[in-house]
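Coming up is one lone chain in structure tokens, specifically the form predicted alone.
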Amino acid sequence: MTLILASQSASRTAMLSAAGVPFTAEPAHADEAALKAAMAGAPPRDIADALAELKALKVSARHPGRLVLGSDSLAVLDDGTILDKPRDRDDARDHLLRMSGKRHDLVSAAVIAENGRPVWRHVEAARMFVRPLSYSFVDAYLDAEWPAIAGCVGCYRIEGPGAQLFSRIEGSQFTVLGMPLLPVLGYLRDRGVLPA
């Protein structure tokens, strides 16, 4: 059986296939702001996870029969305030002043559907520490990575000079890059899509 991402996140589809997961990818074009409306003031968690089953069930719906992986992030400031993706380059900047110097989590959740119903789901978050940011290496740093970013929560690709933004991370890699992978994977397996 191969799996179907309901994604075209360049990092998840890498992700994927460096484990050597047999998968195709199909955009979910989702309404991922009207979910996040309807689910305002709701747990950072539970929003995660609503769009990536949001994702996951709009894939599937197309796929009788098949898996279908749906994956979301969310980046959480101290105060609870969520960052979503940046509209243009000053939002980015104001992003990445707003994270200096502060921790945010970086919450991940995965849920995996088949037949149009979810059977599998997974949340977990990184603690994300950034160090006090200079406005010269904000200007520099988005000289350098924009528009890259504009497409990544926290305005940071964590495997490139992204990592220059922090002193400190708690959590999984695979999370910071946007899908809790080993747990993915470990379903995979459950159900013979990967060898056990």
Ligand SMILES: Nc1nc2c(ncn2[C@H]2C[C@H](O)[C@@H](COP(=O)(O)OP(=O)(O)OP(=O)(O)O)O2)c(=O)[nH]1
Given for the second form:
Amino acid sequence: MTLILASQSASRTAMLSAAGVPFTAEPAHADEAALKAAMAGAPPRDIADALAELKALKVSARHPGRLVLGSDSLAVLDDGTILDKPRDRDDARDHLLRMSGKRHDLVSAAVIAENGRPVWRHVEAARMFVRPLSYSFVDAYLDAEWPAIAGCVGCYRIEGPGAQLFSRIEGSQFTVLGMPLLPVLGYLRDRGVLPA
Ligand SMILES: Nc1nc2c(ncn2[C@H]2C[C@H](O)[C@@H](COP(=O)(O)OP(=O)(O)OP(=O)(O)O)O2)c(=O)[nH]1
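Rather than the form predicted alone that you just supplied, could I have the structure of the form predicted in complex with the named molecule?
Let's see the whole complex now, leading with the same chain.
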């Protein structure tokens, strides 16, 4: 049985395709803003988990008997500030300068739902150590990467020139790309979607 990915994220669909997972993608069109507002002040991992669950449950309700995977990512600064995707190029510049020379966490959550109920969940964080960034570097980076990074929390494509932003990363690159892929693959093996 093929998995349904409740997402319109190019990065998430690319990850599952590259990993050889049989799936179809269907956007959830969930009201993420309302949930984020309702959970203001909650731990970022709980927010990412709840958003992933919201997407998975919404699509699962439309597909009885199918496994549905929802995912969400947040960038969390060391003072607890949560950064979403940049509104525009100036917002991306602001995000990058706020992250310059500091560590932030890229938190990615995944929830799998079946028959409208969550049956599996996992949250992971990658620790991202941004090197000190000059204004000229940031402006040249945005000249090259805007608007390609418009859909990316953290304002980088780690698989692309975004790698130049970091002195070190701790954790899985998959988590940065948009989901804790290896635990997801483990559950899919448990459920017979992938070969053991
Ligand atoms: N290709 C790439 N994408 C990244 C990177 N870092 C973050 N992203 C993307 C993955 C997700 O599409 C996006 C996180 O935003 P969300 O979790 O709200 O998902 P999005 O709205 O894109 O799609 P979805 O809610 O799943 O339909 O940021 C990266 O380094 N490379």
